[in-house]
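So this first bit is one chain, no partners, the form predicted alone, shown in structure tokens.
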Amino acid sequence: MDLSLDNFVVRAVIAGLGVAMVAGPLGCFVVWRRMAYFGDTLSHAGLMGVALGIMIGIDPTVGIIATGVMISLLLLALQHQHRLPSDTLLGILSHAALSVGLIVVSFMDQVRFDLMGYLFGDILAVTRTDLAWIYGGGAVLLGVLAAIWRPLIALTVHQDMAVAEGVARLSVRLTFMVLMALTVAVAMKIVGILLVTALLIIPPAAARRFAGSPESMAVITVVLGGIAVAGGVAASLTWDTPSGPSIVVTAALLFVLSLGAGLATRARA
């Protein structure tokens, strides 16, 4: 067998297992600070960041990466206003950013475009540059994280007495958010735009039943992930269903088998 990375089977596990990486720690943070819809206004913004890329003759994750921070920035702005929750606002820019990527994309008509493949990814089709973009990426991104770990958990547990003993709060958040764009960009190739927030949030819900502080649940949460990725692609290569649907109902499975470990454990108690 080839182990090699001409294999495109190997290719899109060495890339599943690094968007793990990546997407495991943040997607805590994501759960412990019920973040979930902003991940879904991020990844719906990717689409108007591929289509204006397109548009303008630029590397689609480089669009991406541009569209998710400028929504970063425009949330956090907009969130010193109290007229309207930030449920409601996040509500307002990813339905927006969604529709207005897809009028964009109504005018590409003499632009090839997979717009399945940014929407529900293809980890089959990774390529080596993608690799880079997903390992150097991702080693930039945990570099970032884990420099605002402890300030980030503060703010987490109790912001008040996080800012009381000196942490700022506003770049912390700021950083956090253009991280989680960050890794939208990187994790689109692998379950697409609109099933990243899935990996974000399911591997994390599973792994919590499990871990006894937050550093071992960021590593439970990579090893989950990681197997949600190779029972995926093997679903998807075994009875040709796609990939990214594959390895989100991999995650979604596990997570029922950790409801199920949970309530074994509590019986015997």
Contents of the next structure:
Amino acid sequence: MDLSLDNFVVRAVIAGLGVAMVAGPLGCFVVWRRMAYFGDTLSHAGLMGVALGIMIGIDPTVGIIATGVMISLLLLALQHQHRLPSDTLLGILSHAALSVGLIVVSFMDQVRFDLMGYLFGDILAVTRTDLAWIYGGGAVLLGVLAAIWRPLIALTVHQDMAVAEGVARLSVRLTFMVLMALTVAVAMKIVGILLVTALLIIPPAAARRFAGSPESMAVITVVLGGIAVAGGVAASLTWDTPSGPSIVVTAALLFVLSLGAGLATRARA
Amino acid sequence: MAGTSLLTVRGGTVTRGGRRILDHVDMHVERGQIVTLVGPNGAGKSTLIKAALGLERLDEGDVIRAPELKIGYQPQKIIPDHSLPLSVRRFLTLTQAAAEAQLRALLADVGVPHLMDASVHTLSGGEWQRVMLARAVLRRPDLLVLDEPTQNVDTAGAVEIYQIIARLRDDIGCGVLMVSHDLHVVMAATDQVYCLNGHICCSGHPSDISHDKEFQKLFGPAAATTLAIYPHAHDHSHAPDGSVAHDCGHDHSHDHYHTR
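To test you: the structure above is the form predicted alone. What is the structure of the form predicted together with the partner chain?
Expanding to the full complex; the earlier chain stays at the top.
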């Protein structure tokens, strides 16, 4: 069997593990800070990023990151008015961006555009360039996250307390939002726009029961995410199921198992 | 150094939604001092604290903080999300890294050495107050800001917490700005009490009750030396809408800005 990067299965597994490593810690914050809807908004806006990127001739990944950052800034600005709640604002941004993306796509009849690939991802079609994006971007991302880790956890526990004790709220939050945009851009390649949030929130939800600290939860999340990716790829190859949904279903099964483990522990206690 | 000014609020005024929450409030905290803020619900105590910490903007007036002022802040409530696993050990080091020995000494100081590995989600009201206090002093702040540190604690527990605060103040040499939920009973070591109800109604020293036989009988000798009564010296009363009604014929012993 060919275990080099020429083998598409090897590329798929390596890509998936890379994404799990990045999505794990970020996904924990999505759960802790109740930002699932924000993840959805970023990934929906991703389609607009891809479409606009192709239209003006830049790399689609750059397009995704750029729209993600723009949407984040727009959200921060809109949150300064207090009449409408955040989830309403996110709903507006999310669906407006998705619709703009779909309309732009409909005009692109000359270019081959694999809409299903973007919506559901295709880990088995990962290229060497994608791998470079995932690992290069992932390393930068984890480095920056490590640098803002303590202040970001402090802000998550109690914002006023953290700010009173010297945490620079705005710059930490902005940095975190850019990291989210990067993560979504990377994870979209694996599970697609519609399932990115699932990859972000299901592994941490499964990890919660086994974790005693934020740090251990992030590590356990990475491990569970890796298992979900490997299991999903294996299932996809064995039964010829779509890869993105197979990964998400595997993650969901891990979550169910974690519930069972919890019940078993409680029964023994 | 005692006597160094840490924090001054001058003419602090906050209006939100057409309602004046703080009205030309003056407040001052020096190093080594314990300042207690009392007042009824909705008097603006938390708003004043937040303005002093720079968390809330003043519409008029100034907040002057000493340069490089290091603050330890214990908010009224911290409710960490249950999805976030958080032991006491990790909670203590939220904004400041620390060695294990230092954390142990600190928890022993506040009387809960056994809670190091407990989840913060399982703590009782009194334990939580002690752990929050320990966290706020870990960074050896210049100014310790405590928002109702004896909330959800019985009188005996409050006496112990006040004794801990006094000891920590002596140890670190910080200033303490504290909100009390009790209008009349404050920490005996308090140097200055401000009674707030939108504006500063009165301010002064608490009365010594350490020799009060009745109080000793009711709450015990430790309580009598740790707690003190604050005799309010108001020259006015508040109508239900918060506006000020002066009782005529009184000497108005201090200035107010009555702009309402």
